[in-house]
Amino acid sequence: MRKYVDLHVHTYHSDSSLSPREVVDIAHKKGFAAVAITDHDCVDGIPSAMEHAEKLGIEIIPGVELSAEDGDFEVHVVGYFIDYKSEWFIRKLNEIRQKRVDRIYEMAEKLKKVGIIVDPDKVMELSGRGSVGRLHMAQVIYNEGYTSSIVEVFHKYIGNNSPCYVKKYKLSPQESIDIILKAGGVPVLAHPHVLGKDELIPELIKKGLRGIEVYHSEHPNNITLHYEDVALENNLLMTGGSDCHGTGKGNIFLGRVKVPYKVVEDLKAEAARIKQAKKNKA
């Protein structure tokens, strides 16, 4: 029987409504052999997911999703098979998450100027133990009755290039890739169609990018075929996942995107090469 995986899943340790245990339960119900926990700037959900998954015979791939900026564009890089227990890595993620908190307060000030009054503490309360982000802010604005949908919040107020948008902690793509490589992980460009800047891909490869997320919930078939070609032309690993945020984005996407288990084997092999190169360099 062919085994399938989902390599892009969030928990409530970032901006999903699902606990790590719930992610594992859904993955088990959907028949997945493995699932990658890829929270934004956070690895706190990995240990509890692993503990629960072991009982159900599911493999958990330790991951993280980092956000970088290239001019006016956000570039998301997912790292797979990172050393998630590394002290320097955890310190770096804590620093990035603190900048996320600062960003919410800055956004609240901008929103006030256009008549949207948001208490940042409500946003923090909604994010709970997770990395706070724009989705939490959007949920509070929607809950307060300022818009008819969360999508409208992003479109009118806090989406990229919207009047109340505040840039994230400024990691460059090079820094994001370097952090993942230093943590022994495999850096992969997330949802390139959402980014919409294919011309950046060759430059990211020079910076150390090893793969591209070909299969994604927001990639229709023609887009998937396009990025398969891009991956083949540039000798990049092809990964994929649902980018599930629980009900945070309206629907639970886990199960929509199924990637063959061979992708995990390819990532493991690449991670082993990266770790060996680190040892040789040391």
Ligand code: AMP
The other form holds:
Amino acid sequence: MRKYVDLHVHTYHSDSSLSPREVVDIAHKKGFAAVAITDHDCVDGIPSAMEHAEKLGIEIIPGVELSAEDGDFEVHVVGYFIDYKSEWFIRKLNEIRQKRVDRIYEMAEKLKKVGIIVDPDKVMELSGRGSVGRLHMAQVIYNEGYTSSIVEVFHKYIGNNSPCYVKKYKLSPQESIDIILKAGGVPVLAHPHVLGKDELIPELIKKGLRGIEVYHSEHPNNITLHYEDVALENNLLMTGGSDCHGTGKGNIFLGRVKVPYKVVEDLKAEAARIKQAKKNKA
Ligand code: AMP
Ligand code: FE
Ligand code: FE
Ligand code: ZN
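Show the form predicted together with the named molecule, please, the one above being the form predicted alone.
Everything in the complex follows now, all chains and molecules, and the chain you saw is the first one.
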């Protein structure tokens, strides 16, 4: 039987409604051989997912999703097989997450000016553990009845080009790739359609990028075909995942995107090369 993997899934340690155990249960029920946990700036969901997955005989790929900025462009980089126990790495993620908290307070100030009153502490409370972000802010604004959907909150207020948008910490693409490499992980460009600037891809490769997320829930067919070509031309690993956020973005669609298990083997081999190169340098 063919084995499949969903390589992009969030938990409630970032902005999904699902616990790591729930993610594992759903992946198991859908017949996946493996699933990657890729929370924003957080690796806290990985141990409990692994513990539960072991009982069910499915594999967890430890991952993380970092967001960087290049001018006005948002570059999300996923790291696979990162050393999620590394003290240095955990400290670095803590630092990045603290800046996310500051940003929620800044966003609340901007929202106040357009008549949206949000208590930042409410956003923190809803976010619970791990990293807080715009999806939590959007949920609170929507719950208070200011809009008729979450998407509308992004559109009117906190989307990248909307009046109350606040940029995140200033991580450059090079820094995000370096953090992942230093943590022994394989850097992969997430949902390249969100970046929307293919000209940046060759530069990212020079900086150490090894793969590109060709298959993604928000990629229509023509976009997928386009990024397959980009991957082939540039000798990048082709990954894919649902980017499931539980009910945080409407329906739970874990597994809507799946790729053959062979991709996991390729990522493992690449991670081994990265870790070896690190050892040689040390
Ligand atoms: P942050 O990392 O705090 O900037 O928040 C990013 C989160 O907001 C990610 O989960 C995105 O998928 C989500 N997001 C960004 N834009 C939108 C949008 N227009 N509609 C719904 N979710 C969005
Ligand atoms: Fe998210
Ligand atoms: Fe992303
Ligand atoms: Zn994601």
